[in-house]
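Consider the single chain below, provided in structure tokens and representing the form predicted on its own.
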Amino acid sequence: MTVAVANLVKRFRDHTALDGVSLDVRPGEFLALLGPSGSGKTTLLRIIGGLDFPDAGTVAFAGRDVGAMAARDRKVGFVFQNYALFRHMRVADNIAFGLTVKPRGQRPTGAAIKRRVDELLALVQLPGLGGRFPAQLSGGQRQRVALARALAVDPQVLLLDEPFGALDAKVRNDLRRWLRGVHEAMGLTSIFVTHDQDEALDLADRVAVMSDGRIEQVDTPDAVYNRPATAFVADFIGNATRFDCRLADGVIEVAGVRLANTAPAAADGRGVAFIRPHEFALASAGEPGLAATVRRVAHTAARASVECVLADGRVVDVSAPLDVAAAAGEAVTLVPTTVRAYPA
């Protein structure tokens, strides 16, 4: 099922939530809407699902305009961050709800509904838990129930709004890989909203990065991370440090250090440059680069996180090998190995 939105505009009083957004989602694609709070990603998801309506623009499923259709007629499944389960209903009844409220002529028989619920409980790895109430389940189990309920109606499109935001890190990591497997097994077209860039880059086939009601870039996770198209994307993805710079003949100058620009070609003049923690090398004080003082060194399972302070007081995070020879209070030089610069 293709999903196409064209020139969507949505305003809430004096706030423009969507400002001419266009996006094509391919059949069977898992697409992430990624951006900070207030970027318009949830508004876009709700309009695609029919929970809200645009002031201008169109939404089409498989080439058919669904702009005037109610949510239940679009054959979409929703999964929300807060699960939205009925607390007074048992798990089986929550999953069956979308089937039991169908018009009489479209409603499956009781036996067919029970079979479908049992199939879905097995799919979401909760067999035998249909008789429990949501309060008797863990957060991860409740999220699986919410997904089963969304799948019960055989949706053409699955929409997920921050589906793992309420879960702890380990459960979230386990569930997102499991969800990717369900998506592939069922051949769904899935769109999910997240502000977690690691989640988007790990799960999605493509990522649409949003800012201030507009789409900055739509591309594969690799391209979004390694070839950010705009300064916003470069700043938002990868915990980069921002520097003022000058651009001249494909070379950038950051704090007196001249380096090749690895961003798309930009005109000469003032610019902004972005360097991620793993794109700095630590060198001895006095060598060419950015003079800094080590403030703190922390070791993780794979890398050392070195917190440095530049001469202007700016704090820069550097990701270094575990055997890095640096200590708090030591003077060092930060040597950028990769720099992406854009017009200011």
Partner chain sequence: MKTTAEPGWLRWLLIAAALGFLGINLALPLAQVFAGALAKGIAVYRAAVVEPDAVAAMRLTLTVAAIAVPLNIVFGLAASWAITKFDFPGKAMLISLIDLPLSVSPVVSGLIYVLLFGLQGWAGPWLREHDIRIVFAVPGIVLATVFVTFPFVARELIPLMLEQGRSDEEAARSLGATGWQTFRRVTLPNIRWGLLYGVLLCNARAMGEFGAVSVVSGHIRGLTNTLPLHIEILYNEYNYVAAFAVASLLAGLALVTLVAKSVLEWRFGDAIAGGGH
Contents of the next structure:
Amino acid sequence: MTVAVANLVKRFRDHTALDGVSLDVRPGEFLALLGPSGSGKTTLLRIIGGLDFPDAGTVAFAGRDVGAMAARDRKVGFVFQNYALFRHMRVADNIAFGLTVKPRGQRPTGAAIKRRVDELLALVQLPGLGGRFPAQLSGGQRQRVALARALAVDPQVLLLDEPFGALDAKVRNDLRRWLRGVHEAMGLTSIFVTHDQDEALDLADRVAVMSDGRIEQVDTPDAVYNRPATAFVADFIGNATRFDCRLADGVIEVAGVRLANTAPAAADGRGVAFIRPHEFALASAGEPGLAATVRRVAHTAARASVECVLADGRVVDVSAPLDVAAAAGEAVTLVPTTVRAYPA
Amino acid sequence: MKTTAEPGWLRWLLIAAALGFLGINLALPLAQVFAGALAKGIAVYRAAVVEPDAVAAMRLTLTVAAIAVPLNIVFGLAASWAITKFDFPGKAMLISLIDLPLSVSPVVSGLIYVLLFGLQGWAGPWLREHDIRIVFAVPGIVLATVFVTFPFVARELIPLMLEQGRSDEEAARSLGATGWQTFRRVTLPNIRWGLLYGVLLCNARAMGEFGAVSVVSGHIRGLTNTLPLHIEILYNEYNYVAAFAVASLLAGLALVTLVAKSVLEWRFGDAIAGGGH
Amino acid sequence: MIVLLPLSAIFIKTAGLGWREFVAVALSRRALAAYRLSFGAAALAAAINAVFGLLVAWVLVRYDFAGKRVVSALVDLPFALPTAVAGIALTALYAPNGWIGSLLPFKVAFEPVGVVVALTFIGLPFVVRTVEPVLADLGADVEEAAASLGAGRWTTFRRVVLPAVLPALVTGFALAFARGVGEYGSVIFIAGNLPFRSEIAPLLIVQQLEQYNYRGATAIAATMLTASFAILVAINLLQAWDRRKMAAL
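Give me the form predicted together with the partner chain now, not the form predicted on its own.
In what comes next, the whole complex appears, and the chain from above leads the way.
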């Protein structure tokens, strides 16, 4: 099912949460809404789910306008940030809730509900835990119960608000892959909100990057990472360092080093350039480039991380091979190898 | 010993001081009620309790509570629902208004109803025409009691519901539940112990209210006398044993309330958090 | 609706009164003496409760001892016990031949000090129940931090604990005070109700009513309401100021 929003505006008191947002989600797509906190991503998700209503703009499911429809009629599955499990109900009753509140005529029989709950418990790999209360489950288990509860009513659209936010790193990684599998197996159209770029890039078919109530870019993870459309995206994704630069004929000059611009063409003049840790080469002091002093070298898993201090006092992380020869206190030159620049 | 603990002697001194204060200030008056009631033996006590005016007062007190408490459950639920689940201008004002009956003198509360519905009051002439008595009659007692006990349910529920947030209700709605289904199956179970707690306090105050009821009741023996007013009459007639005997009934109710309240606190402390009185 | 509408009645009725008549009733010497007693005794009782309420809250939060639960439940007795019952019990206790009164070298019942006794009984839970949660929330870690910085127990209490609970203590004081000013049932029995000496303001209202002087009753009520309201607003402002100070840190 397609999900299309157009020109959404939402204001809360004196602050604009959504400032003209349009987005088309394709059937079967797994889309991430990525942005810093306050960028409007959760508001957008809640409006799609019918939990908030926009001041202007439209929401359509499969081409049908659902803007005036209440949450209970939209038939979307919503997984809340802290799961919002009903703590006074057992797991099985939580999962069955959506079925038991259907109007009398459409409500499945008790036996059918029980069967469905058992199916879902198997799907979320919690067979036999139906009799527990939410408080007796681990974080990851609660997450899966919340998902089972949302899936019980056979939604075609699944909305997830920071689904992995409250989990520790190991559980988070396992659940990510598993969720992706469920999404594919059930043929859902899913949208999830996250502030974690690794999660968005790892999991989503496409990523919508949001800032200040606007969508900056909607693209595949590869494109968002390698071809940021705006300065905001280039800055937000990939731990880049920002430099002032000059643009002339598609050539960028940063600290005396001239390089071809890999970002979309920008007008000549002053600009801002972004360089990521692995986009520097280390050279001896005195070479053309950015003069810096090594402060610390950390050998992590596959690469060495070299912490350098620029002449202006800024700290830049440079990613280097494990056998890098730099030592703390040494003067070096940072030579940019790839640069993306945008008009200032 | 931990660095942040007081030396043993100081600890015991503080505990002793606190217990001594509570003993003199709270336990002794309570003991006095029962001692006064049984001063002339159990037979006199029983006679004072089953005396017709006392029975009538008891019946009236129970009736008033039976009307006022359910009304305030409804009002309290409605007010806290509106305050916690919706945003509207003036919300902060409304929250502080709810506590107002607690800081207004009960006598003033009673006076208000005399002004509104008394013979010389605003609605007085109209009421007289239709032969409806409110002040110096049971309806006035009920109204004054409702006013005075209004905050108890709401102020237990509001912090609790604020703390629980809206996400459970949103989850229920997104799963297709109607407003009523959401309230009955999600909201109500979440707040049930807090509600019971509020009802308990509301009931204790409803049965024990003196100042407001005293002003509107007219003190007609056997007709508009509640238990607390009956105590006053007996006491002013120097019938101390009877006064304490009737008082011991209300003190018994207070003890039951305290025990029930403590049990709720121990067993469901988390579910009635937000707390306060 | 339930709350505001009736209250406005008081002021509208008062406005119907001429200024001269208002002064004659609401600011008569007898009324002034009653206000002084009501507000003074309430302030004194609230102050006593602030001290002992803090002590009780501290003991309940920090120490374990046998019967703690019973004691904790007992603190709420004044909420649960009808005021008339409290009134006659306190009177009997403090009467010259009572359990306590017979031990004291001075008169308590039927004197102004009796009013303070009754209001101390009524107000205690307000202080304990507002201070208790704040004290419980105040983790041991800040006290340990103070101790690790070299502060003794008393210094820690004075410089760390007391400032942290002060806003709650002020709130508790205000609640006890407001309740005390308006309290009727528990006071009238023990006060003796002598004009100019041990007569409280709410009683004056009742007396005016019993003489069917509705205007007089309303005038006194309006004066009391205004004074209580002013005090509550002042305390609210004080707290808002205190919160801002905390937020700025």
